[in-house]
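Encoded as structure tokens, the following chain is the form predicted alone, with no partner shown.
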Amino acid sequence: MKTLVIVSHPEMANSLVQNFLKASATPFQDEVTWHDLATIQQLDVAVEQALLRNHERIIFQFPLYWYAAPASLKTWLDTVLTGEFAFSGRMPLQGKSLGVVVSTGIAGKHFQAGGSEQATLSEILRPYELVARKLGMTYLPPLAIHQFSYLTETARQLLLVDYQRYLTQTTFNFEQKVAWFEQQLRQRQSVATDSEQQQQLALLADQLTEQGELLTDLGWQVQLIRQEEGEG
């Protein structure tokens, strides 16, 4: 799967969470293509519109300002998604997916019911929503990033996890974070040098494997249970 990052943002150079994402995708360069709005001059619409052609899964990136995406993103749409691109004949971009990265300065509870904010992150993405549901395509659950200054180092080393999974997991159920993980440890044993690291890497992957059955087993009992009690 290819993966289509397109990065709104004014001020990338002074970003420490675009920086930071950029970063997180660079091992991945095979699968995912940076598209940063900011360094392009003009918009050339058929360039454009190949590279959404040629990606899976279409990631729209960029921080929060004023409950809205920073305008590269809404010129980049309204000059790209042109009708006669997205409806004419068969729908080019059906079947792909459509996914948000957002990052936001204040702390994720504001975005709740009764948060300062009134309002959900879904809520405020519902336009993209209805953009991908418009192109027949698949809309996947944001993931969203506040106050990145503010993460402890345990913290970043997770949102780095996540972020990777975003751009590259096929689905986003149990088995498949079980096997993307397991993916990664296989790659990454494929690669090290030193062989007692290969060997602990296989090991961690094994074990991650029985690990995986054991619970999705487990989770299959449950239901099995609830729908005998009436629960499923």
The other form holds:
Number of protein chains: 2
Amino acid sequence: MKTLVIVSHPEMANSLVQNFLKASATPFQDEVTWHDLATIQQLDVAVEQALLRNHERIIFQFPLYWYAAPASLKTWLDTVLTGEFAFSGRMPLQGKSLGVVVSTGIAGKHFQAGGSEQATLSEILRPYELVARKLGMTYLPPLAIHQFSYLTETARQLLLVDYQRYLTQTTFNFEQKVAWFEQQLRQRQSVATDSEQQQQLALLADQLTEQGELLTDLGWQVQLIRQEEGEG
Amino acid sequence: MKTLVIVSHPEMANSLVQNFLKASATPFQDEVTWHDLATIQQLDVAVEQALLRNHERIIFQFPLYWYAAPASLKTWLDTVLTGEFAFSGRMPLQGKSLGVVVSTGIAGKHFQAGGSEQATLSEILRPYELVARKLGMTYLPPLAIHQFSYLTETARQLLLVDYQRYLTQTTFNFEQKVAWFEQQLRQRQSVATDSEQQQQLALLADQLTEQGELLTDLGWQVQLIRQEEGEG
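Could the form predicted together with another copy of the chain be given as well, to go with the form predicted alone?
Next comes the full complex, this chain leading.
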């Protein structure tokens, strides 16, 4: 799966979180195309449309400014998604997935009724969900990053993996999650130079596979029991 | 009350509805400032902020492109509403009102669950409601214009008056509506050159006042009866 990350940020150089995300995506450069709108002087509609055609997952990545993406993403939407491209003939984006990676300077708890923002991110990002729907795309649950600069080192490590999975994991279920981690371990194993490290990575990957299968089996059994009990 | 109409439309000259609205606002040029973003080469933040300070009602007026205003309004929001302006010290826009005049090429019935757009305009325009809330402004119910080119002459006349009221009527209740129409009639009367026409306009205005008072009285009586019946 090829993923296109469309970054809309007016001050990329000064953004800690955007630079962190860029570094997190770097090991996946075979699969992930980093597309920073701030580096584009004049949008070439044909080039942008070709990018959309050549990727299966599209990511809108931006800081939340006045309850929406910065203007550069709206310019991109208004310019690139012409009616002719989006709707005439076979819809070229149908069946692809659209994800939103949104960073905010406000804690997550404020995005709810009664919080300082009074609305959830699902409500605020609704226009992007509607764009996905209109184009026949699957809308992924947004990945929200709140107050990045306050995150601990551990929280950043978890974010890094969550972000990498958001860009590259084909479907978001337990089996695919296990498969994704296993693949990462096998890849690291294949490039490890130290034989002891290689063995450790192989062992970890084997354990993960085994436990993953066990947990999947258990999941099925629980579902069966529930169905028999009439709760399913 | 002074009203600032911020128009965001990339092709103003080709827009039937925008030109219709502009003509509708023209008789109110003492109260209404028409501010077409397409005519501005480079936003002067201080000038824009002064405009906001000097008007009590702000209108965002635009066609719906990909479930939001065109990019020029987002550029305006991101550039003009600096944190320092919006939040430092006394909030300069607190107590003012924010209206949205939105035109769509799609019939109104499609903006609901099950319709082709799957969402109401209230949901789609939520980010502007949140901007108003954040700035301490009163959010007015949006004025939506669907498929302007299909409107009959009568529907256009009604739209003209609705739009004029949206820009200039201070509060949206029955008494203010009657007062607004009365004021329009008195004004026309004062500039009429034909004495017969003057008399007719005076008569109409008097009737309107009388009937308005009668209807207001009846409204109060109904409310009283309801309260006595315990339904209030």
